[in-house]
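To begin, one chain is listed below as C-alpha cells, in the form predicted alone.
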Amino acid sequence: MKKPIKIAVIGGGSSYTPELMEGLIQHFHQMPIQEIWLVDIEEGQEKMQIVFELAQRMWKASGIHVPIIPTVNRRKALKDADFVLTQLRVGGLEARIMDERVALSYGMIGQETNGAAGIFKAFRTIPLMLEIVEEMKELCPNAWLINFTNPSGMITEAIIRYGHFHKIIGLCNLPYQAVLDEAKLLEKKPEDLVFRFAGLNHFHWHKVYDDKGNDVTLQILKKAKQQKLSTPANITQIDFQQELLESMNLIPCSYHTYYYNYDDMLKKQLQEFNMGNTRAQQVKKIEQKLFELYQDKHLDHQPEQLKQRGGAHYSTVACNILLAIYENKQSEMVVSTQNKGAISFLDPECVVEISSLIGANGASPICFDEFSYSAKGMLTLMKEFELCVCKAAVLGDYGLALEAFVMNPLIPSGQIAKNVLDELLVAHKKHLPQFQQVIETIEPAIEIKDDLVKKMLKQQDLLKE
C-alpha cells in the first residue's frame, strides 16, 4: 500500500492554490494525500479562507476526502510534511508595483524576475527562505522542497549554497508550455521528441531533436517565425531577431526578450508606466477579479480566468515533480538544481536550469554542451551576477548590492544604477532587515520619484516627510 503523504503549500492564499489543487486531485489515486496544509501571514488571512473554502469545494465535487487546513502558524504545517511548496511573494503585489515603477521611473525595465526589480525580489525573498529552511530542518528533515518562488533560480541557489540544504527543485512552467508549442508547430506529440534546456531560471535556451536524433531545432525556428508562436500572458510579444536565432541554432526562454529586444521592451513598458498600467498593477487587477470569483459558493473547480494570470501548467509541472520523486520514476524534467558539470564551463556546484532525471534521490542533470559563443558569454556573466545576488541578499551587504546592479545587462550603470538601488532600499526597507543598517545612512538623502510609490509608502506610514 502507498504511504499517504502529507503536503505544506506556504502561500496557500495565493491565488495560483486553486490550479494546484486541481492537480493534486488528478493524481491522487497515483499520489495519495493524507492533508494538505495551506499556511499565510496573519495580513493574508482573509484571502486565504477563500482559497481553503474554494479548496474544499473542489475536493468535495471530486468525490476524495482530503482534510485541508489553513493556518499561519508554519511550524504546525512543516511538522512532519513529505512536501514543502512555496509560492510566496514577500511584500505582496504592491511590493511588485513598487519594484517596477521606481524602475521605470528612471527609464530602465521594470518586471518581477529580471533587472532591479528581478534583484529586490531576491532580496526580499531569500532571508525568509533561509529561515523556511531551518525550520525544515528541525521539524521536517526528511521532506523535498518544491520552490515555484521567484525569482527560483536565485533562491534554490541561496538554499543550497547559504542554508545548506540540498533537497530542493527549484521549478518554472515555462518549459513545458515551450515543449507543447514546439511539438505542436512540427505537428508531433512531445513524446516523439527530444528537447534538451539548459542555461538559468527565466534565462534558458533549448535544442531539439527528432525521434532519429536530428537536431530540428532550425525547422522550429522557422516555423515558429511563420506561425507567430505566442509569449506567456506576462510577456509582450516581439519577435526576435531572425538571424541571430539560426546562427546561435538554440530557442531561447521567452524572457529573453528582455535582452534581445531591450529598446522595444523599454518602449512598451514606458507606455504602460505613462498610463498608470504596469504589468504589476495588471495583475493586481486581474487578482481582485480572481478572487471576486473564488467567493462565489457554486464554483468548484479553477476559473478559467486564471490563465490571464500567467503561470500557466503549473500544477502540471508540480504533480509532475512530486510523483517523479514519490515513485522514483526518473521522469525527464526541467528543473533548477546543481550543476554537477552538466554545464562544463560553469562551477559544478552552482544553480542552473536545466533538463534533468527526476527521482528519489531527486534531480541529475543531463549535460548540455552546445551554446554559442552569444549564448555561453551571457550565461557565464549572469551566473556570476546571481552568485553575488544572492551573496548580497544574505550578508545585506551594499558594495555587493551595487556590484549586482552594475552587472546586470538590464540596468545602465554609473549614478542613475545607485540612484534606483538607494530608492529601492528606502522603498522596501520593512522587507529588508538585512540592509538596515545601510538603509538608515542613505534615507535621509532620498527622495522617491513616482509619486504613486511615495502615496503608497505614506499609506503604509513608511515614508519620512
Given for the second form:
4 protein chains.
Amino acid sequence: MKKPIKIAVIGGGSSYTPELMEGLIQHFHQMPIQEIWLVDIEEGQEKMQIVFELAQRMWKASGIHVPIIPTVNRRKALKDADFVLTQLRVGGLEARIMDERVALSYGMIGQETNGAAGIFKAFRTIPLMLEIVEEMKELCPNAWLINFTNPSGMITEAIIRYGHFHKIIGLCNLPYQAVLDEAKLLEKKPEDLVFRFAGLNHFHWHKVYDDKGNDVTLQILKKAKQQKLSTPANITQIDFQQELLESMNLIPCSYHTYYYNYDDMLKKQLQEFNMGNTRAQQVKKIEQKLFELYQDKHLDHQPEQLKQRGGAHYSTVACNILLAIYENKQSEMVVSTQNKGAISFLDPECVVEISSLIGANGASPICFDEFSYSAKGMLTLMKEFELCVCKAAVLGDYGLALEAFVMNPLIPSGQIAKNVLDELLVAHKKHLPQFQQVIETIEPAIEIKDDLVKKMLKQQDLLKE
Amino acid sequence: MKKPIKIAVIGGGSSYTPELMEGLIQHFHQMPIQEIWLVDIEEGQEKMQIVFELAQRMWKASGIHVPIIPTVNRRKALKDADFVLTQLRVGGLEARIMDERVALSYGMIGQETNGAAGIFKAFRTIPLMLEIVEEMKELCPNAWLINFTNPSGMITEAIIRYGHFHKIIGLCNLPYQAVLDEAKLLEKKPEDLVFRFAGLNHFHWHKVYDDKGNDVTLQILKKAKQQKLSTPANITQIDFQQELLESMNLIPCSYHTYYYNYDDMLKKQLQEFNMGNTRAQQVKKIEQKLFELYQDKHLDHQPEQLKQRGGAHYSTVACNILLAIYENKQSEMVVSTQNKGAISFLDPECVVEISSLIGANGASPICFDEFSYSAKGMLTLMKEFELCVCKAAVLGDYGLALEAFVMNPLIPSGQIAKNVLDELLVAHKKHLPQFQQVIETIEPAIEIKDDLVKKMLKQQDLLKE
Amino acid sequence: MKKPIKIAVIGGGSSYTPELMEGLIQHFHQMPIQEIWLVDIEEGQEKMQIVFELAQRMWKASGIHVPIIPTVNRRKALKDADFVLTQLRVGGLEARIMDERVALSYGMIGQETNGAAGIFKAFRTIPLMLEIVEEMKELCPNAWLINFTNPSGMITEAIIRYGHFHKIIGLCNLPYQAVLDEAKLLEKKPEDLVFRFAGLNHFHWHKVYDDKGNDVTLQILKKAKQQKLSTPANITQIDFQQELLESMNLIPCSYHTYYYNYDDMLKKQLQEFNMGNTRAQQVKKIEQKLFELYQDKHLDHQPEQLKQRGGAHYSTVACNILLAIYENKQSEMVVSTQNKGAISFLDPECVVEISSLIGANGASPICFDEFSYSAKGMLTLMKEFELCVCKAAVLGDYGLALEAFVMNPLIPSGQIAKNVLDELLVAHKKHLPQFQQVIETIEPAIEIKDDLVKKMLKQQDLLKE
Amino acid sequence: MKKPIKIAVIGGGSSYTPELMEGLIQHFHQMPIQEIWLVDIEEGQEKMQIVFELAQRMWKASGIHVPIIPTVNRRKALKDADFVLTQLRVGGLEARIMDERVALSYGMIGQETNGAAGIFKAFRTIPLMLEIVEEMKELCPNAWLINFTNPSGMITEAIIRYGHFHKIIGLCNLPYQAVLDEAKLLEKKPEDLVFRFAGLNHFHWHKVYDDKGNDVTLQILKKAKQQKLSTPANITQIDFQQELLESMNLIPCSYHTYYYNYDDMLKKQLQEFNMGNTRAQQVKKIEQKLFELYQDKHLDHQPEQLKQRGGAHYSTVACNILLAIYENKQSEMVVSTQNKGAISFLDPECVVEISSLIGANGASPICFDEFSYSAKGMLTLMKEFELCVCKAAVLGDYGLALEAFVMNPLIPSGQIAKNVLDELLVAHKKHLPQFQQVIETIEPAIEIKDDLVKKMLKQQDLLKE
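Got the form predicted alone; any chance of the form predicted together with another copy of the chain too?
The next block holds the full complex; its first chain is the one shown before.
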C-alpha cells in the first residue's frame, strides 16, 4: 500500500468542497488520506468555516478519521502536500457579475470564461496562481497541482509557460458529462465506446467510435438532434446547425454554442440581461441557498441541490485524476496539458485540452488528427488568443490586452471593444495590480462613455419585443 | 532583344483596360508586343467594342503599331499567348450589388472581397478560372497567368491547388499604393525605404525600414495618425486604434479596417445601405460614366476620371510584373504566390500575399517573421477560411460553405449566417452550376425569411438616428 | 460474443507458423476462429505442407476444431477474411544471404533490415505487398492487415502512402522483449512500469517510468551495463557507450548497435563473413533443422528450438494485436502506424514505430517528446531515407536508390556505394521487375568490379589477425 | 554621403588581411573609412606587425589616407566600431594540423571544418566569439559583426542562440566562386543567371535558372562533368556521381565531396597523411612563404600568391557585404543567418546558409523549397549536429560532444569515435577551458590507445598500394 496523502484545497470555502469530500470518502480505501487542508482568504473565512464544519460532519458520518484543517495560512497548507487542488475565484461572484454585466451592457456576449469576461477572469487569476506555484516550488516541489480554477486552460498555460512548473494538470467536468450523455443516447455503456477529445478548455471537439471501430460521431449528432442532449446548467440551449456539424464530423462542446450560434445566443443573453438575470446573478442566488443548507447542523452529506450548481461530476473527475496519478493507472482522461504534438498543427509546447493517459508520470496526450478547416482555423486563432491573454496578464500590457479583445470572435472589434476593455480595467482595479499604471491613465476618461451605454441599452430593449 | 510578346486580356471589356493600354504603350520600348487580344463574353461585347476602339485610338496616338483583336473566342486568344491577364467579373456589377445588399439586409458587412460577399465572388469565379487554366495547359502551356480578378488570393490558391497550374501570379494594387503614401509621409523616396509585406490578399500587414536599417514602422503609424493617410477609394476611413497597431508593430492594409473596426464599419455601411448607396452601387454609376467618356471618338488617352475608380496604379503594377518576368529583373514586388516557408507557421504549399523577388523563374518569397499573437492567429484563421472557400467552390459543398460562413470574422454565426448563405445561393443560382443540387433543395424554403429581414431593416433604421 | 474470425496467413509456410498456432489455440476462448488459411507460393508448397500438418496436429491436440486450409490461391484465402497476417520473404533466405554477403564483400555492414541489405529487402517486398493490398480492397475491404514482414516500417509506409490503404498495423517483437528484460532487470513486473517507445522500426528508443512516476531510464541503463541485457539472437552483443546513452537519456533498440558501434560491429561482421558464417547463413541452417523437427508425425506442439530462431514472442505480439482489435481493448502496444504528431518534428502522415493505444478503431499514437539532438537528427535522416527507399521501390528509380545508399549511415558513400547497388540490382534481377530497364543497362558492366572485390576481400583478411 | 566608418579586424595578423585592404581601397569612394583597427593576441604580434606595415604601404600607394591601428587591446578596437570583422584562428595552424592528423591517424577524414576536426575548431572558437560579442554589446552595440571565422555557420548559430546577439552575418567565399565558375561554364555573365543557394555553411546546395526562367541546374551538372569545374584549392577533386546529382537536381558545394564520395576521399586523404602532407601542413608552408613576401619593403599590393591560399574572393565577398549594408542595397548574397522559414522544414530560428537580400536592416532570406529526400534528411541531421556541437562547446559537455561524434556522417561510431574525441580533448587542453574538468578525468587514460593507432597506421599503409 502506498503512503497516505496530504491534500491542500485552495479556495477551500467554495460551495463545491462538499462534493469533493464525498468523492474522497468514497475512494478512501484505494487512496488513504493523511490530512486535508482547506485554504481561503480572510474575506472567505466565514464561508470556509461553514464548509469546514459540514466536511467534518461528512467524514464523521463515514466512520473514517481524517483531520481537516481550515486555514488562511497558505504556506502551512502547502508544506509537504502531495496534491494541491485549486478552485479559487479572485474577486468572488461579484467580479463575475461585473464581467458579464459590463460586456452585456455594450451588447456583447457576457460569459464567465469566454469573450471579454473570460479575459478578465484570466487577468485576475493568473498572477495569483503564479504566486501559488512559486510557493509550491519551495514547500512541496513534488506535489501535483490539480487545477479546476477557470479559465482552466489559460491558467495551465500560464503556469507552465511563465511559472516554469510542469507538475500541473488542468481539469474540467465538461468532457465527462458528454461521455455519460452520449453513451446513454446510444444506449451503450461508456466503456463500450471510445471517446477522443481535442482542442482547448471550453473549446474542444470530440469523436466517438463503437466497439467495432466504427466512427459513430455522425450517429450521435443525429440522435442528439432528435432527442435533445442536456447541456450544462450554465448554458442556454440552442441547436447547433446540423449541416455544420456533419461537415466537420466532430461533436463540439457546449460552449461552442457561443461561437457557432453567436447571433442567437447574444439575443438570448441580452434578454436575460435586460431582465436583470444574467447567469452570474443566478449563480449567486444558488450559492446563497447552498450556504444556508450547509449550515444545517444535521446535514452530513452532499445536498442534492449542489448538483444543479453547474459543476456536476466535479468530484468524480477530481477523484479520478487523483487516483490515476496515485495508482499510476495510465487511464484515459481529458485534461489540459502540454500538446507535445497531439494536435499536430499547434506548437508542441502549448497547452491544449486533450484525451491523455494519466499516471504517476503525468499526462501523455493521445494524437488527434480529425480537424476540419473551420475547426483548425478557429482552434489556432483561439490558441494564439490564449497565449496573448496569458502574456498580457503576466506583463499587465494594455496593447496585448487590446489585441486579445480584437482577435476574440465573441467581441466585436472597434471603439466598442476598447471601451469595454477600459471599463473592465477600471472596474476590477483592486484585483489587477499588474495593470495599475495603465488603469491610472484610463480612469479619468471612463465617464464619457456613459451616453453610449445608455443608447446601447435602449437598443437592447428593442430586441426584447 | 527578346522576342515580342502576345498578350491575352480576359475580361477585355473592363473599364480598366485603357489604363493597361497606357502602361503597355509606355513600356513598349522595353517590352515589344506582337499582338493584344481582348476577350469577353457575348453579354459584354458592346462594352468591349467601346474599349477596343478607345484602345486603338490610344495606340494610334502613340505612333506604335500593335494589332489589337477583340474576340469572344477565348481559345483563339489564348493560343500561343505569352501572358494571360485575367480581370473578369462573373455576373458583372449586378452580382456584386446583390452580394453586398443581401449581406447588409441582414445587418452584416457587405464588401466585395470580404465576408459573405467575398465568399460568393469566389464561388462564382473559381470554376471559370479553372476552365481557363485547363485551356492554357493545352493552348499556351508556357504562358504566365497574371491574375487581377478578385478575390485574387483565393483564385490563385484554387488554380495552384485544384488546377495544378503553377505559372500564376496574383496581383493587387494595394501594396503599391501603401508604398507611395508612406514614403510621402516620411518625406522620402520609396527606393530609400525597405517595405516588407506578408499575409493574404486584402489581409496583409507590412513593416518599413529606413536606409540605415531602422524599423520605422511605428514612426509611420504615428505620422499617419496625425496626417491621415489616404485609403483606397472603396473603403470608408476609420482610424485604427493606435495602441493596437503599436502592440503589433505592423501596418495593416486598408481592408483590415473591417476586422479591426468591425462595429464602426458596420454602422457606417448600414447607413450607406439604408440610403441606397452601397459601394457596389456607387461603382456602377462611375462605370456608366466612364463608358460614356470612352465613347468619345476624340479621346485617345486614359481619362483622368478612371483614377477615381478604385484600382489606381493597376497599370503600373501590371506592367511592373510583366517587365520583371520578361526582363528577369528579380525585382521586389508584393504578389499572391505559394508561401514556401516565408510565413513559417503556414503550410509551405498554401498561397499567401508576400514580398517576393520576381523574375523569369516566377516569384521567390522573402521571409517575414514579425507577426504578433493577433496577427498570427487571425492570419491562420483566414488562410483556413480561404482553403475552405476554395474547396467548397470546387465541390459545390454546402457544409463547407457553412463552415466558411461560421469561421469568417465578419459574419455573425447562427441562424442568420445560414439564412444569408441560403439566400445568396438562390440569388446567384445562374452563376453557381456547382451548387445546383443544393440550391434546388433550398429554393422552395427561401421565402420564409422575409419577416426577419424586415425586422432587421427596422433595427438598422434605428441605428441611423 | 462477437462472431468467429477468418484469418489468412500469407507466407503460411514460414517456420514461425507453429508459434502463431500455439497463440491462437491459447486465446481461442476469447477470440473464436472460423477458419485459418495458409497461403504460400508454388515454390513454398512443400514447406507449407509440413507446417500445415503440424498445425493440424497442434489444433487436434488442443481439442478445438478449427479448419485449416493450405492454398496457393491467395484470392480464395483473402475472400472475406477478418485479419490478414503477412510473414512472407520474397526470394527466401537465399536472397537474404545474397544481400548480406555482397554488402560484406565490399567491407560494408550486411544486415537483413539495415543498410544495403535492408534496402534490397524493401525493393523486393514492397511491390508484392502493394499487390496484396489491392486484392484486399476487393476481397476483404474491412479486414485488418497485420504485417510482420520486414522491413516492417517501410512496408507499412509504402502501403499507406502508395497503396492508400489505412487498415494496416506493422509489428515487431523487439519492444516486447525489451519490456520483459528491463522489468526483470529492475526486479519489477512489466505492469508496474510505464514504457514509452518512439522512432522507426528497428530504429526506435524508449523511456521507462516507475509506478511513482520517476524516470528510471538512466537506472536501467546503468543496471544493464553491469548485468548485460540479452539482445535478440540475431545481433552480436557490443556494449553501447554509457556516456552516449546517458546524454540522450534514452534506451536504444538492439539494432542501434549498428549505428552507435559501427566500427566495432563492422569488424565483427567481417570476421563472421570471412569464416563463411554470416547471420543469414546461420538462419538457413536453423530453418533446415526446424523443418526436420516439424516433420515428426508425433510432434503436436511448438518445439523448444523455435525460440532460438530470433523472433521470440512473435506469437504473443501477434495474438495481443488481434485481441486488442477484436475486443476493442485500447491497450498500449508498440506498432508501426501513422505518426499523427506523436513525434512532433516528423510529418504527421509518415509512418513511425510508436507506443499506441490499440482498439477496434486501429492505432492511436501516444505523444513522445524526449529526443536528444542526435536522436532527432538521426531519426529525421532515417525517416527521409525510408521515404526515399519506398519511392525508389515503387518507381524502380535508380537515382532515388542511389540517394538512399548515399544517405544511409551504414553505407560508405562514393564509388563503392554505387558498385554495391549495381551488383545487388543484377543479383536480384528476378525479384525486381520494377528495375528491369535499369538492370539491363547495368548488367553488361558488372564484371569489371571483380578486381576491386578481390582487393577488398584481401583487406578483410588482414582485419582478422 | 553617409559618415565614414570605423572597422575593427579581429585576427588582424591573418595572411588574408592584405586582400581585405585591397578591397577597401577599391571601394573607398563608395564607402569612406575613418579608421581600421587590426587586433591580434600577444603571440600573433609579430605577424600582425608585418601585415600592418604592408597594409600601410598599400594604402599609401593608393593615395588615400586612412589611419590603421594595430593593437592587442581588443576593447579599444571595438569601441564605437561600425563593422567588426572576425577572421581569427584559436590555436593557429598548429591546432588545425593536430585536428586533422589525429583524425587521420585513426583512419577518419581529417578536414578543417568537417568531421572531428571541424567539431574541435568549433569547440576552441565559440567561447572566444561569445566573449567578443559581450564586448560588442558594451562597446559598439550598433556595429555589425561580419564573421569569416570557421566553422562560420556554427559560430553564427552560437552567437545568436547563446550570445543573444542578432547583428551578425556569417560569410564564406564558396558560393561566390561557384557563381563565377558556373556562369563561365554556360558562357554567360553571372548577372544573366539566377543562383539560389540553401543549406548550411560548407553543406549547401544550389539551383540555377537562366534569363528565361529555365532551370539550368542539370545542364550545369552535365557540362561540369565534361569540362571539370575547379574546386577550392583545399579540396581534392573527385567526381560526384552524376546519377545522384541528377536525381537531386541540385548542385552540391565542394565540401559535399566528403559526404558523397566518403570512401574515395578517405583513401586519398590517408595517402596524403601517410606522405606527411595533410592539407593543414600544406597551408602552413604557404603561409610561411606569404609572410616572407609580405616583409618585402617594396611590396605595396596584394601578392599574386595569396590567391592560391584557398580563400579566393575573400575580399570581394567582404566588401560586397559591407557595401550592401552601408548603402542599404538589398542585393542578393549567400550568408549564414537565421532561417526564418526559408528552408521550411528547419526551425525558423536556427542558422542556415541561404541566398538573402542584404541591406542596412540585415539579411532577409529568400525561400528555397527544392530539396530531395537525401538533401532534406542529411540537412536536418547536420543542423541537429551543429546545434549539438554549439551546446557542447558552450557547456563543455562530454556527453553532447560524444552525441555530435556519433551522429556525424564522417565519423565512424563506436570505440574509435570515443578514442578520437578523448585524444583531441587532451591534445587541445590549452584552448578548451570549458572542458577542463572532463579532460582531467580522461588524460591519465589516454596512453593506452597507442597500440590501436599503430595498427590503424599499418592498415593505411596497405591502402597506399
